[in-house]
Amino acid sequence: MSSDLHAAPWWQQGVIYQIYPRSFQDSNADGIGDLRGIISRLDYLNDGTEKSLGVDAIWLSPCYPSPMSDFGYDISDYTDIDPLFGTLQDFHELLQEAHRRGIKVIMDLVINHTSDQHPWFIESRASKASDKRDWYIWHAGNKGKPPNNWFAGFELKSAWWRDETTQEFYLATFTRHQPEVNWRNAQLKEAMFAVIRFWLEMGVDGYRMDTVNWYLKDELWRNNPWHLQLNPPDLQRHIYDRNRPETHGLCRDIRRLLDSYSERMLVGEIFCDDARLAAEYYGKSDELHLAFNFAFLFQPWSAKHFHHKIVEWENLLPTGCWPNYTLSNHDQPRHYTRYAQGTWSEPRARVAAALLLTLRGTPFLYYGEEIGMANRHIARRELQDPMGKKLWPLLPGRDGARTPMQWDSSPHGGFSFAKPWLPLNPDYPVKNVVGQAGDAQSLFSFYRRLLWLRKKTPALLLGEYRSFATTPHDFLAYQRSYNGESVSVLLNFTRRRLRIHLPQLPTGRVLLSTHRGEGEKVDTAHMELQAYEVLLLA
């Protein structure tokens, strides 16, 4: 491989695997996943051989101490591990064992808000004269009413919560138990930067930053315009409580801190429906290394729509910046379910996997997508998600995408010896890791082949992206090229056989296909793609 390839940062070449710790593996039979459970499954993720899945990094959703009002996104101590998940020593061991296998570890950094049980907030709300009063966002209100119309999406009411002790309102945009910090306060900023340093000094390889575009608020407290939208659901245009221009300066400061350590990375959640806003958080290569592009989470099953979003993202990114893609995460329905269509569901899942893992950019996988885990319907009595409880039955909440990992066909799916915190999907006896790992034709085996092929193919790691079809309707066809090497990717998004005519597509041999043998020569002048065919040519 070229010296350029070796010089590229790990996060440009790697595949990052999101683990929701509560649901990955339980080691102590309490029904809740934990750090020692994750340690026990590291060889599954990457043991250095092609028998393992082959991911390069894991991103852990929050495992800090928390009252769990929002399942860890309400943090009461930034520099410890919640006993549900283990101890700080367990985390040390996880880092060591992951690094020994060449797996990077990314922590979730939730610094827009804390828990209302965090000592900082307890002190802040104790008195208007508290030294930490200005560490959070307080307002006297207007004649006993909130200062504006900012909305708490998880509670379907005002984001301003009246505190009886001081007779003022604090801001909490998620639940009332997640008060938002005041990033304009220098002492709060330094305290948060100390948190960031704490885990970097321990050896974590980077952060997934939660709700980056929410950090700073309008100082004039202006109302947001009301605006109903369904995908993603929202009631306002967030002009004044999010996306403030000053946020970019804060991101540059955090980036400078990360850059003072070697080979660390920042990927940020810019939750919005405007890819342009997300792209702005790359700055001039001096803010986030990666800003999440969530466009794929809301696309219909259509080659045309995916093509449009790929081209849009490529065109929006600042020069020299690196794209990223994801199909599922802990907040949205799993893509296997979104794109399910009876007996064609798994063929579609293979097309989706090939798209995610062959585009230019860093892929993020969500635990279990490699075996086709689907959303599970959660009965109202079993709901855990505070948003799901509040919005039932209008919206299903997020529990359905957070069910336990399906390892085998034993009781509780090999996740735990006890009843899990959420029920498993009923399909786990037939859809699980053990059953698929030994089947060369399984979805898991397909993911594994793609991941290891990607590692060995510089064009798929760092190659430029060029589309062969400028206005595709039924299929995608594109090329990845690097240092004279190229890989052509063709993806049929339909159940029909397609005759395609692409004169610029070079004749090649099969690298990987759902329908053809490896090494088979393909005459691209007379091409026919089978139903939902994936075809990679060298």
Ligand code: GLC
Second form
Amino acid sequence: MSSDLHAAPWWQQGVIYQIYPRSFQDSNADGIGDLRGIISRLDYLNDGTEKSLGVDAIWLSPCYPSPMSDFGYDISDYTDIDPLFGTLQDFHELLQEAHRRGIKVIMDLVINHTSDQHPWFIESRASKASDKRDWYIWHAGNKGKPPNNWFAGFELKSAWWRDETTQEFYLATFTRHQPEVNWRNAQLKEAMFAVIRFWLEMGVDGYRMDTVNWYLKDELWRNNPWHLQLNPPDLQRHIYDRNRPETHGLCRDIRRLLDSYSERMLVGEIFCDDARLAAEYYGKSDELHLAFNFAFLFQPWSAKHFHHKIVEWENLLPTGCWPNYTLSNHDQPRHYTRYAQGTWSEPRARVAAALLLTLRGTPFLYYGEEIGMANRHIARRELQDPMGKKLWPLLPGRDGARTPMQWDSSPHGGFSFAKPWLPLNPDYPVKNVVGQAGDAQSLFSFYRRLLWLRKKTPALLLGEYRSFATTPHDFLAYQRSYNGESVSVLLNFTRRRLRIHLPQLPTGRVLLSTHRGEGEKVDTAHMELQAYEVLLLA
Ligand code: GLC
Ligand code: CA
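Since we've got the form predicted alone here, give me the form predicted in complex with alpha-D-glucopyranose (GLC) too.
Complete assembly follows, chain above in first position.
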């Protein structure tokens, strides 16, 4: 292997797998996933052999103590584990067991807000004279009214909540139970930096940073302009409550802290529909290592749309910055369902997987996508997500993407011996890990092949990206090249057979395909792609 390959950091070469701890594996029959459950499934993720999925890192959604108003995104103690998930000792063991298998561990860092049960907030709200008053965002309001029109998206109400004790408003733009901290306060900053150090000292490999573009707010408390938007849904342009320029200074400070440890990484959620804004959080390679690119979460099934998003992202990133792609996460409907089309749903999932895993950039997988887990319809009485409860039936909420992992066909899908906190998708008896692991033609086997092929193919890990077609309609065709070696990727986005003529596409042999045998020679001067064919040529 070339020296660059050794020089490239793990998070550029690796595939990162998001685990929603509540839903991955329950070890003590309370119907809720936990850390010991995750430990017991590490071999599934990567046991060093091609029998396992082969991911390189896991990102755990929050497992800190929390009243669970937003299922852990409301933290009441930053330096412990919630008893529902286990103990700090369990976490140590998870870290050790993951590292033993070469799997990195990334924690969720939720530092824009705490729980209203966090001791800091309890102290802050107790009196205007409290030492910690200024650790949160308080405002006296205007004649008993909130100071501006900022909006709490999960509550469909003003984001300013009047507190009885002091008759002032605190700011919380998710649920009212998630008061936002004041990053302009030096002591708060110091306390949060101690939190960041705590887990780094323990050996975690980095952080997924929650809601980065929320960190700082306008000091003049100006109103946002109203603006209705459907995908993702929103009512305002967030000029003053998010995306403040000062946030970049804070990101640089956090980056410096991370860089004082070796090989740690930051990936941040910049929730917006503007890739330009997200790209800004890479700074000059001195802010986040990766700023999530959420473009694929909102793309219709169209080669053209995907192509535009890829080119846009490649062009936006500052030199030296590394792309990333995501098809699904815990906040959006699963892509298997977004792109479902009867019997073509699974062929489409293969095309999507091949795209995600062959583009230039770090792929993020969401647990269960490797077996084609679908979004579950959640009845109103089954709703758990606070946002879903509030916005039902306007929006279904996020529970449908958080159902338990489908391990096998036993009652509760091998997830638990008890009734799970959210119902399993009813398709679990026919769609599960055990069934697919033993079937060479399954979606899981396809993911597995892609992941292991990636590992041993420098062009796929680090190669440059070049598109063969400038305005593709039905298919994507691109090349990844590294040190004189190239892999060509062809993806048919339609159910039609396509005759392809791309003069620059070199003739080659099949590395991996949904329709052809490995090693088969392909004459690219006269070729056809079958319906939803994935073809990798070298
Ligand atoms: C992020 C998380 C989401 C959470 C919100 C508030 O968007 O991904 O799950 O509800 O932040 O913390
Ligand atoms: Ca449990």
